[in-house]
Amino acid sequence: MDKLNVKIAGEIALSEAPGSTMKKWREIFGITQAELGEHLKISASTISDYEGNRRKSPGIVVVHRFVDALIALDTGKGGSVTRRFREQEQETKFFEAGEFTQAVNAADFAKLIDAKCVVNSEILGQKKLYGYTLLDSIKVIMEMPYTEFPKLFGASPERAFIFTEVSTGRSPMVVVRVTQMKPSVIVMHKLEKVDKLAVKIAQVEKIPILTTKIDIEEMKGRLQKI
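Can you show how this chain looks by itself in the form predicted on its own?
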């Protein structure tokens, strides 16, 4: 079993709500309950019961089969999720990524990090997050090779990009504008006022921008508990 399989299996086994964690990973891989059930030769309703935490916590055999099924089904579709996640595991000096054990509503995420939504607040509650990527905006913009950009999205693009060392917010939003994949939420750390062009880009891309002054280590500590 390789590192990715171990990571997923371990996260499920250690979760306080293993069914919810299984659901998170199924959704990250873009696999329906019907597809998973067909592959495992069980009913979609059985999978629904596991994900709703209505069945007894899955044993190691069930978890092993579940993880193998995700990888196999993704491979059958071209392996894009598996490949992206394995690339993200490589060491990098430009960013730090974290994954949540279950999907988090973006409005709840904002409260958790003491953030204020300054753009697109009306759609914040419609967004869900599976993780976050902490980026040094100066290093990413000035030093990071463009070929490395896909790694910023970790296991799923439905995540928050948290930019540090931000002066106006314009440059990070220009980067987001020209990338093919888009994060669900942008966080500008310790930024007093967001640049007008950054606001306009966020409106066009329909990405909420949050600002927060919370200490980075405190933020990471709170996020790692999700």
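Got the form predicted on its own; could you also share the form predicted in complex with the DNA?
Lone chain follows.
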């Protein structure tokens, strides 16, 4: 059952003037009484009766059909309203952080996620991780306001940054270079060969770079088990 549907239905059901609430939602969806009536196979005047609060306690079946009709008609038109509400619901998520309950050695971490160390492998074993942050590199770079950057650290800066949607791996490293964010380890998801500048940055910053090809959900699952 969809959250938006439940919300609309709930609002109508708890309203002192259910009809007015129905009207509000119909208008939000930009649907005319006639359209609605046609879809529901009832006359437009019936809709108006409801919206005018002629029925003080419409049955929930009416409410149910009403809500479904709004969604269905909206979907038929491209679903713009529905989409807007769904988007509103989920706060823009640029990243996902997780913490480990105990320190994890970076080399063990690499094994866990089937990763290969492509840069600075000699210092990998020295790094400890207390958590990880999964980031969509495109989104981080293109959409995330720079003021959000400090957020990426989560509880501890001693963590792995796992970049997804990387092409050459250069941009993520540039970001690491020019900002305060200095993770212990960087994982590039599904990266073929690492950009030269990226390698240089990693060396200067003394951050090992790992690459892995396992599925993201699979990876999250494995990390959760720590």
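Residue numbers count along the first chain shown, from 1. For the two forms, the rigid core is made up of the largest set of C-alpha atoms that agree within 1.5 Å on superposition. In this text, all values refer to a predicted model and were calculated from it rather than measured experimentally.
Undergrad: If I superpose the two forms on their rigid core, does the C-alpha of P18 end up displaced by 2 Å or more between these two forms?
TA: Superposed on the core, P18 moves its C-alpha 2 Å or more between these two forms.
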